[in-house]
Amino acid sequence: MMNKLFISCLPGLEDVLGQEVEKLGYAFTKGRAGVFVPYQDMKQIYILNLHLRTASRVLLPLATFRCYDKNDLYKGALGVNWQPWFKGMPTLAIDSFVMHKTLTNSLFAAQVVKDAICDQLKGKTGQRPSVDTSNPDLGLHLYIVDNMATVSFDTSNPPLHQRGYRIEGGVAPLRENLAAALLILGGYKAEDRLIDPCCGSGTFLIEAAMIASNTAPGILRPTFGFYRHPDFNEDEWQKVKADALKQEVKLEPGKLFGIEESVKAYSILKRAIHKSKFDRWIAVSNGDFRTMELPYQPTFVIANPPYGIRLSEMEELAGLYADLGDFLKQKTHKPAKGAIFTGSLELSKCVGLKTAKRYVLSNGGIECRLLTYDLY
């Protein structure tokens, strides 16, 4: 796999991610929580990071080796020439996934790799890099399964769901790459008139605007991991960005509308839309979707309503889900599509509509379902 990139995603999104990769002109094979793509050159890495909507990370393998125990892992990591990667001694973090008979602790396995890197650099330069797990300059990924270990360079760092428009403080915000995937799976098209009746911090609205305008999802990001690659070429990267900007298409106004009841969430929502630069195309209103006068009849409705944990919450939310079902039936311009993403199987039954398709996906460790509806 040394000549293949691994592009990771949330489990269940491999097919959607694969379709995106193909649209960019690259072949892929499905893996576990991601896809393998034959590695070509640095330009390919720039393009994938900039344009993929549903990916989490683009990983470039540096070494693959047999790993039966801690010593094998240490020797394998020591076999990589780390000096070119640590010019200026950047801070380091090692993400890890381990399924192994003797190496049962992924944190310990990552520590072994870190020790090998530090020992090599100390011997060659007299310096050791510092670890920064929250905001590292350089990210590595360790993957050990079936006595084979792969150490990869994280060309994304931070993860690709961090688009650059998020305003902190939203309640349990949906990750941007998951929101994009839900729109794609739900059948959203650029010509649709979309409404999100419970829009929270506006992630569906902004991702829909990006899809409809063919805006590269990474265009607002201030940094990528590949800036730290020894072969990073600033001029070539700027050309890739310039090409992406040329591919953008103008949005039609009056096609994206969101409703948010919470005053606090509404304030965060407005700032996020402003930061995304889609103020002119996304309209939002503070209020209750059940009583609000709509600017148009939508052809696509998507919502991520609260899931509820306690029994009292579930009883209260049952009415909300029933009202969402009524909204889909009564307020849409037929034929239309609806999509509801929820972590509660019980509450989903309250929508009262027959589902067209169901997708099981994970959101923050919770097993969730995307329920889609064809409305006639």
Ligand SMILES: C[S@@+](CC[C@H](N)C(=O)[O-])C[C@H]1O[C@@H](n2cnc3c(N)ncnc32)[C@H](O)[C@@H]1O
The other form holds:
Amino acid sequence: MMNKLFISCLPGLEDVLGQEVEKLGYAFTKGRAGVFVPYQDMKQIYILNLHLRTASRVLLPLATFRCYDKNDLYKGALGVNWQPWFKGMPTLAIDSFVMHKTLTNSLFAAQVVKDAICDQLKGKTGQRPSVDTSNPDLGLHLYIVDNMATVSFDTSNPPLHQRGYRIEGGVAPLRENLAAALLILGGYKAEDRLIDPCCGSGTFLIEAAMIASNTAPGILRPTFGFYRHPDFNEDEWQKVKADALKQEVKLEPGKLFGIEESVKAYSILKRAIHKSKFDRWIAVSNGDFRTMELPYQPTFVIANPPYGIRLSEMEELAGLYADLGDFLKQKTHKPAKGAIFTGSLELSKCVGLKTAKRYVLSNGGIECRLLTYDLY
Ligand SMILES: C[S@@+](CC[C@H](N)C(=O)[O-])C[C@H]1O[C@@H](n2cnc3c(N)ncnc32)[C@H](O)[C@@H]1O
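Please supply the corresponding structure for the form predicted in complex with the ligand (the preceding block corresponds to the form predicted on its own).
Okay, now the whole complex, with that chain kicking things off.
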């Protein structure tokens, strides 16, 4: 077994993720779209998966080898004893990132690894696993850069942004781990009175409730990849979960409020909040933030307003962004903080306030910005 875990995240979130890792008591070094953490034991894997808010996956390397061509890749993958990982013949998916002179197709490279696994298992057991790319029982990750290949076991599977409170359909929500990172970067604190004036399905509200109550983000998840690790110990895992529950703190009511204009999004929002079990602490209202009566003057406002692709929408949206700027200026209890996350540089300029900090982050291939404001 290799001695370093790789914890992946969205590019640009390495520092926030690293700080989280450090808070849990582990050292880290920064990598590309993730951090490396010296591997200790299975308990560490349970803790990282359960507690990290901004991570995507925790990967445990099973083999690292030189890889100049397809044959090296096949042989390297055969070097792992796969039998203990495939008890009961789980379905399989191999995710891959490949930058290589001759192996130019990452799907093909993943196929070579899959063939090696299937050939080995067929020889030993007479059975071979089938592939399920959308909902695999067992997830592997292949990484090839600079003629070095690493095959890792995905201890998270499915990825950690899937917290277990999401209601599918309709609105385009932010990924939960990105929303948590934006709250942290924006300077959100448990004592803040928060308002999201364009709250959609409520991702900021629910992630803020989790941060303020010190709730482990993975606590509602029905499954983790590490359940399939040959050394998985149910009792030890239950203890890690019980410790997390003990660390939760009671939230004060009346500190989280969201406004959503669309009736469809509002119905999804209500259901997501209920599923997250924070109904008593998160209040929401259906309407326009420009005319909505507020329950309090917020000390922290965060929003991910729409950013139209069509030019015809730009004028209307420019007005919306300017109104958000006014909302930040006029409705907050000073000193306060504001944070706006948008995929449009042009629209962000319409907010009309001096930014304190800017972060450029890639969100689903779109270059987005988090702009923060200090309001005095
Ligand atoms: C990009 S989505 C927000 C997604 C949200 N962050 C999430 O994770 O689900 C923007 C939302 O702002 C809402 N919205 C647009 N204008 C609004 C207004 N004037 N007042 C309240 N909500 C508005 C839209 O209906 C939409 O649901």
